[in-house]
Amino acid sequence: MGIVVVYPGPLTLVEDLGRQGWASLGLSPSGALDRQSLRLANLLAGNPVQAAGLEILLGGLRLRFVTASTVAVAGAEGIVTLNGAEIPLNQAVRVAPGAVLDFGAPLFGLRYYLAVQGGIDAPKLLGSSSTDMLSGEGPAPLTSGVQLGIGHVSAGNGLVSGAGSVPGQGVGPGAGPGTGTLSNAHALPPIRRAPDPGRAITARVDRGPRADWFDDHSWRRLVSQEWTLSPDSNRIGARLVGRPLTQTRLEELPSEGMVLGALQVPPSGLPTVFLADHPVTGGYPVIAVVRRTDLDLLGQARPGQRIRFLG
């Protein structure tokens, strides 16, 4: 076993890019809420983008490495230390045997993503190692004392260590001479800063299949007011608080298939954006769908964060 979990933090999960196309079996896509950050961390660590990593909610995770490795942390921004010394984010870092990696509470964003060279070795279900919090499928949330294996996946053209590289020193963008270079056939995605909790997040939406169940004022209200992310939000959905939307058609709606990003409106008029672990069917009308490229931002939004929809 390559890694021992000393403290798991509030919620640390094994996640990859999810399992697509299994709604007929009642399984949501699951996977990382901030897919771009997991992809970036994997590429920096020399992995394929779909390799399994760790999604770390609000920090608090402490890991002890039994074997040497290379790691990269992306997503939320906060203090991450290796043997007590702060390490850079969005860079590859060498980790020596016995080293301890600690995640502090994030200052920006909500979820860190840790990639380990070789990927986290976890059982697969329908091609994915992702934890699904709704169905309970996939690896269990990490607990103290759990041992994690490190896999052997490789991008085939990932990290190239320089002669002067040393454990714990950054390798990749911004690394100094003698610390090695990062050569990967996949272009690194841009490093997107985690959302500032004091500023509104903007997410683009398209009209949903039941937009005609609401009056025109409701659509304008949806895309003109600032919503607030509720503390009741989780990996299943982002619950929003604001001025309620008004449904004009009140007949019962049979359960329909739901997609990632669906903005479903219950009788309260307060919408919920379905995230990675969403149910595959629902009986409330969907007024809009958040574009896939903007869902990563919602995965990093904090309770109380202001959210604007652009449509």
Contents of the next structure:
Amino acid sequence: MGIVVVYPGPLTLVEDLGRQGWASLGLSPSGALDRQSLRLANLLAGNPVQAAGLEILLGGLRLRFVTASTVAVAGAEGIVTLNGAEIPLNQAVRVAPGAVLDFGAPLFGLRYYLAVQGGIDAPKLLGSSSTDMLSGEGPAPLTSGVQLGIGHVSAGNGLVSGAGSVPGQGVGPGAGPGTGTLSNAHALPPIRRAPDPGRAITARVDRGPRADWFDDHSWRRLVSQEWTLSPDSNRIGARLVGRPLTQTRLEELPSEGMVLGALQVPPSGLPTVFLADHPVTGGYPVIAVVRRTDLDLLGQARPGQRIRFLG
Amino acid sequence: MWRLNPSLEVLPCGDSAFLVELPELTAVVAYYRGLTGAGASAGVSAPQGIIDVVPAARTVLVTFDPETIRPFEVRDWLESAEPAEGISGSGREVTIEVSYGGPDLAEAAQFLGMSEDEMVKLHTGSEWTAAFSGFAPGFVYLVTTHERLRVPRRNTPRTAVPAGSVGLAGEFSGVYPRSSPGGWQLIGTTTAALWDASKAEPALIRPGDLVRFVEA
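Write the structure block of the form predicted together with the partner chain for the protein whose form predicted alone appears above.
Up next: the whole complex, starting with the chain shown before.
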């Protein structure tokens, strides 16, 4: 039943839109780093936006479908094949029983999102099946041989019609993808191209609670220079390399609540942007906060990618 | 009832959060309880659109959905909140059974200049308030109204503290929800599950709760 993980790739996780509202218990929001792409993939597959899908870092994932399904891939852009034939991204695709889906290394962006009609069936914690890499809560990262169940959620809004009722034998192996019929295409979020790794991405920032702990030049330095994403980055934080910011108030900051997108600045002066699995509290001053809608882009930034902040 | 709390400062924190700064921890606890009604029988009461209310050592972070509630409305709510009376009070109470006799009990008692029995009596006889979470899901920093149980952290943290360990550090007491590294002085253990992911309410203790320790 469901889907067999043949190879998991470097890191493939079950993610949905996360579990907001539990920070007072010490729990990160977690969820897809590029939420817009997961939403899009879900809508294309006929799911509610919050259904659980897979977040596939850097490709390398191979899945074998035991049962027929409809899937959609969004987010990163690279070569994804079904039984060896390339499938279109950002479209519903029929998958026959026994079919093998392979994710190549992304050419643009970093994380693919795969939605499967019905959603990935995984245990829920506080309403969400998301894996939280900081606390270790949620389903374990995928490993070879694991079987994934397919759930029964449906959008119930008529967004995708027909896709679920097409019998599996309609699409034979290698016959190429079928496409779900969109009856309500305007409800889909716009397809946003994954960022080009050779170009800078831009994220808007607002003042953080401790902006006045830094000298006057620091804000200008924050928004005028191009930062580089460090390879140490992960789902917890995007670490940045550049000309350091200078803190003028040097007393110790008692740990305080941290928001998603907080630019926390340790004594090195090099900020970390807090992503979905961030610690709920932290002891370094926050100079700025990245707008939530722009965090999706940071989730697709590759190590070495240049990042500009607009504030 | 409008009342501007003069000891409170509301700092901007991006476009969908405020950080409220207070003079000290007891003010945070009282403000958090006043704001959310945590510990009161009515339960948490926050306007529609408020997502998280996160107490910490000197601050309360409030995040909101700007499509549901406007920033000035959040600010009004934060500035007009009445702090609940004192650090203790009536409310949700959690009792935790402890087998005293942790590896640091003797040393901590010696540091405090009391016998182990006296120390256990003081730990069980004190009313603890859950001030804030952190460190790991389900871990809550507990404070009490006196300073007679203040001990320093261990010089060398343990690489693995077993789940259920009851510890003291500085002004705090707490229970490790899972095995993890830690530098607290361990005075006992409990079999209570501080964090149970299979439950609808996975955390045994939430900020604002009153906690009592009893001998198992």
